[in-house]
Amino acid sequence: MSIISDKQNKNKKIDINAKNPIVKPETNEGDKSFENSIRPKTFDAYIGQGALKETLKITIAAAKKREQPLDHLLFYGPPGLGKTTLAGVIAGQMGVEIKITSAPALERPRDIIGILMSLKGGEILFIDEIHRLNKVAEEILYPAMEDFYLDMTTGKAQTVKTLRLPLPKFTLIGATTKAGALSGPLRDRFGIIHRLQFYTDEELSKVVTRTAGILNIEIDKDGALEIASRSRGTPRIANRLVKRVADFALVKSDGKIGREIAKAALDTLKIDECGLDMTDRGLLKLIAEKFNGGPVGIETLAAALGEDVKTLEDVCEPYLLQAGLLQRTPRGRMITPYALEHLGLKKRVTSAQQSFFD
């Protein structure tokens, strides 16, 4: 597998718990080293996405036997699930090699331009957060993509030439959180489209035994079960999870993660039965005790909690959103009746909000 090293550090994402960013979906330096020694090779060791595995094995059997490359792919869907992951296995499936890089890194184009060009027949070239693709690098893409050439000038003025430069057959796998974001051309010129789906708690329960078993942690079912509850759906945090109940049960116990063992070092973590953490809660309770549980507008909640409104929208929202603990209404944010009852809280019910806990 060969990796394309990408810039990163000039666009690391805000983190509005990064004092914890244990159950926050989205990678970070300490994740790694870590996921790429854990990440499964083959789709019988891939947990989950089982409807995406099946279309895939079909898709990958059918190229394999026509002996042509794979259709463009893009995966779309929260981060944290698996997309990178995915990509590798179609690469390890297909007995091909797979660059990796990340949209931000394609500044100019002869970033772009230059990892195409390395480009041999069959390969998969891997482009994680697509969406931040800026238009040369995405206006490169569109012949490469379809016709497998490139177009290149060269010359000033008046003695400007145009060149097609002749690629091999390639797949191009494209990863991001915000499909909609995509343009319309770049977005209709992909073959394959799947949206990745959230973890259960069984399969996420898989995630975390095969994970503890990678690092020789002895964990039994209701050990796993519990660390996946709490997991928000997503393989990374409980990934991360297992790591830092393995500390505490190394510690506090004999090293064997149990429930009573799990539950004790999630509950030291702040991290409780649905997964949320200080700043969830915190922003749960704002809305409840000084908004009358909402509606209230994001930038007034952006400046109570001191926090940016994007870092709001794009970090803390989504989760709470799909748990079904926050709502967005035109008039601004209300916490949901089951929100209330998580956190233990009277319901204060004003004539703007009536309609809704009805």
Contents of the next structure:
Amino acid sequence: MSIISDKQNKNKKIDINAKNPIVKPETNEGDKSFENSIRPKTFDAYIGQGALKETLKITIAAAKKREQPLDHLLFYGPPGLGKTTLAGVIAGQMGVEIKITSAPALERPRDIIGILMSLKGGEILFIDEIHRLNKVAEEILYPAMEDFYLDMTTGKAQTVKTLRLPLPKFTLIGATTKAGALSGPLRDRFGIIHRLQFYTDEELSKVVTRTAGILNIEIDKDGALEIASRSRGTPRIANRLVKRVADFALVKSDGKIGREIAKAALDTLKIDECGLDMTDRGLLKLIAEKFNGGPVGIETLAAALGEDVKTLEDVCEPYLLQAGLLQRTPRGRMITPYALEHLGLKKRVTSAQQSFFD
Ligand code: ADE
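Now show me the form predicted together with adenine; what you just gave was the form predicted alone.
After this comes the whole thing, all chains and molecules, with the earlier chain placed first.
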């Protein structure tokens, strides 16, 4: 597996990790070598995404039988769910090399042309954050994906010549957290499109146990489940929490992770039973206490919290929405009864029929 460029991190606008690295699913520099060292390499070792794995196994077996490369694949879904890992597993199953890059690293035409020309037959090109690909790079990709050639132009004005360069048959695996932001023509060129789901607590506790095993950390079932249940359905977060809880267990106890030590560690980190951190709770409390439970516009919330809208939308909201703690309506965000219960707030109705919370 080769990772082509790290330029994307320089270009990243959202960096909530700088504030709170623990329960936000975006990758950060510290995660990368750790993640690479614990990545499962086979479908058997890859936990969760059961239905998707079964479909992929059939797709791979069929491609192998036909002795053809896989169709181009698009994975979408929230960050941290294992899109890159899954692409690596697929490459392993196909017995081919994978080249990993990300759309912000493909700024100039020569970036994408260089990578395409470096591919060998059957190899996989993985482009993360593919919704951020610029128009020129997209235009270069279309014929490459469809008919495996590159159109290169040389000369200027009247003397311009187009050179058609054949490429080896390759598979593009694109990954995005925003399938809706992908242009129609690009989306249409993927033969297979799959959504990755949040993980259940049981699946995440298996991820936690596996990671602890690799790191030589002793953990029991209850300890693993405690970490899993506060990991927002996201393996990247679960894996980070394993390390933080292990530090706590080593310093405060005998290094072994059971339920009590996991609870104590996560409480100290201010990560609650739902996996919410202070920013999430701040957002929910703001809606409840200052905006009467909502609906309230995201811009208003962002201004009140001193966050930017994209951070709230891309980093905080996906999990709050899926966990049933927040609702998105045409008139703005609303807190749910479940969130009120979780925060220990009660709905109070005044004589003027105005409801607010205490
Ligand atoms: N680490 C991150 N994602 C994983 C997964 N799906 N299975 C096992 N380990 C993982």
